[in-house]
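Here you get one chain, nothing else, as structure tokens; it is the form predicted on its own.
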Amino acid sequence: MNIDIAVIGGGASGLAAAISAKEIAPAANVMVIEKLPRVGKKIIASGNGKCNLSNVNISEYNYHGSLNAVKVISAVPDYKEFFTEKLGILCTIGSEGKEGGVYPRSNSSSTVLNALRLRSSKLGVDELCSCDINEIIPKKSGFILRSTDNEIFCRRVIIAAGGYAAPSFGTDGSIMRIMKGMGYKISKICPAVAPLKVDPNDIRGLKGVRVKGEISAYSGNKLLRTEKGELQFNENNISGICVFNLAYLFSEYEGSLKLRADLLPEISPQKLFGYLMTLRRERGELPIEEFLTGAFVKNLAVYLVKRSLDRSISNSVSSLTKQEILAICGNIKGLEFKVCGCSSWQHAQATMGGIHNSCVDENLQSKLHKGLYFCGEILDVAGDCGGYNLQWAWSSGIMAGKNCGKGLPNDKIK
């Protein structure tokens, strides 16, 4: 088989740069090639099969990693200009939880999916699904691309097959592996956008409770970043998008990364410890349990009390000393965690680490070998929780596809 240009990765990223790349060179043969069975699942799972596929609060606080994504995002076009004029997909803002996300009006990823696969099919891209590649070789006029059925030489081709995170969408990081064999730079690579583990034993009688807080990341007594949101607490992890947007620090920081939680940020500790004393007044004839049983749930005021006190919590609220009150208003204030782990990679939504900026040129094109481009989450960026990761696959995919398809010498088409 041969063709112009190949795109393995029939993902967010492939698709766009796909179009991208036919728009530019509309003589090309172009294919997109997708390991799964159809293009596109992870397309239909993003944003709970809402599609945040965007978000209108774009800026560098909101990405990481060795590349700068901000300036590719600003060189291609913006959301409204790729969905909306020119795959009529009509747009809308809404929150989910996520300041500035942006949804298709349809509420339904389905209705993102089916606009990329009409404006492809229209164009001519070709798809080769259920095709795996395993190993790739750069010729002196273009690839030899190599799967267990078939080899296929292309003159450019366009990587854009995921990290690791969400294997079961077939991004399970074989084509990283791959890129590492051919002596490319990758940057440490963990889950981003994900839960992160704490001992199971620092939260135990927690799991299933949700409160809305303030949580910060240190290292030592570095602060890292401050999140505001509604924190989740599992058997042996936090989570929440607040948390999500905190766990590409995970990478940098693993070992000596911990979690500070503020459970009442509306709240400052004098007016706190004014609230406490009025409690114990109050409440003097109650057992400690239901101390504080009036600002949060029970699960929690009875882990708040327990984790402050060096005593049974049977005994009456009047017993409380000042000084045990200060110890629940500091863990009210600054619920600590260590962190000893990440994610699984089944409930990561982003890759942190990649195939690193030095190997890539301004125009997504490898330093290492001319005529092949990434885009997507293949590279060394991650962004929050928010549509800042689809993103950058969009923009990503635009770019890369574009100046992939601008590289092909129009006399050499077939």
Ligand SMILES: Cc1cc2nc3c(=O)[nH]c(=O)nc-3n(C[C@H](O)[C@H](O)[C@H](O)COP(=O)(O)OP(=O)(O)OC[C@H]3O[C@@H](n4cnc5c(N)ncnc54)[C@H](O)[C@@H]3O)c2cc1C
The other form holds:
Amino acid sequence: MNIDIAVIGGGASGLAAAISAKEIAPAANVMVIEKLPRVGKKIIASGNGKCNLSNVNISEYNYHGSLNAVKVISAVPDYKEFFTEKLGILCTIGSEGKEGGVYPRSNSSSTVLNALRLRSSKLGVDELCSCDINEIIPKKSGFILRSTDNEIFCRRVIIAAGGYAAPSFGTDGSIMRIMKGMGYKISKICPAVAPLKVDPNDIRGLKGVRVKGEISAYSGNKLLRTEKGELQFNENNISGICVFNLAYLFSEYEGSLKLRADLLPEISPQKLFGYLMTLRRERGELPIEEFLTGAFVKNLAVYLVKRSLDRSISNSVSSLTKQEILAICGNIKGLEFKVCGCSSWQHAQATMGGIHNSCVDENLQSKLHKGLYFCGEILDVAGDCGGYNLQWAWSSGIMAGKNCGKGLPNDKIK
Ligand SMILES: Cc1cc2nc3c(=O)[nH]c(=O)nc-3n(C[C@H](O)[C@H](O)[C@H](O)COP(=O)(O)OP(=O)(O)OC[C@H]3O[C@@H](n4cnc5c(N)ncnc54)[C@H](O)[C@@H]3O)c2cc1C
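Show the other one: the form predicted together with this ligand, since we just had the form predicted on its own.
Starting with the chain above, the whole complex follows.
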């Protein structure tokens, strides 16, 4: 096979890149090469099947890694121009998940994939599925791409093969390893938008508990970031969108990362202390395990008193000393957990780390191999939960596609 532009990876960034490249260079043959039997499997699964495709509040705060994601995002059409005006997808701002999340109005991710494929087939983009590229050989006038069954020569190539997160969607980091072998610098890899592991003994009794609060990540006494939302306790990890948004910190602070949760952020420590003193008066004859009944779900209420006291909780509430009430108050306002690991790739939605900024120019072209472009999660960018990762995928895909198409037959760039 001999083609002008090969796009390795038929995910969000690859489809956006192929559309963008073909729009710029209509006479060029553009082919999306996908290892799975169909393109866009992860798009279908995104946002719990609803596809949180962007966010109205894009800022540097929401992106992590060595590349400046916001610079790329601001340089290309926004979600309204790309999705609504170009692809005809009606969008809405969702009330679930992260504030400002943009969803297709249909509430169905398949609408997004169908519209992307409609556009790419109308433009004449080809798809080659079930083709797992395992070798990329740079040549003087282009690249040879090899899979077990195919050898493809392309003049230019866009690498849109994603990272390591959620390998059941085809992303096992295989191309990242190939790029490493070709001399590319890869920033430290770790799961992002993922749960954080804690010692199971530290959360014994909390499995299944969900509680709204404010959670902060610390390294020693240094506050790194605070998020609000619902915490979810599992057997050996804590999850919930607010925790997902702290997971990327594990890459830099492995070994010293800890979480501190304020379970009643709307109540000051003084007010909380007053409330607990009232409970002590009114519940004097009850066992301590009933002390926080009404404030939290049963398992959490019992856990909090157990964790705060060094004695039996079957004693009566009236036996609680002022010091013990202060300790309970302290745990409610600052329940601490040492992070002992990041989640498995299966449970991660994004990849922290990837092809380092020093390897690409401002057009997302490789500095090591002319004619080779990158987009999406393979690059060293991880966004927060809430539409930020897909927005990065589309925007970087549009930019890589546009620049890759320049100078090819019939290019529309003046
Ligand atoms: C369950 C889940 C839900 C998510 N929900 C959201 C959400 O609602 N909003 C949001 O912003 N982000 C969400 N994300 C993250 C977001 O989907 C990804 O960041 C984004 O899809 C990355 O796009 P990409 O094109 O870089 O890579 P991918 O979409 O991962 O696509 C890469 C493609 O390359 C193919 N490929 C890999 N290696 C090869 C190879 N060697 N040869 C050929 N093909 C190859 C893969 O099969 C895959 O199809 C979610 C992620 C998951 C896992």
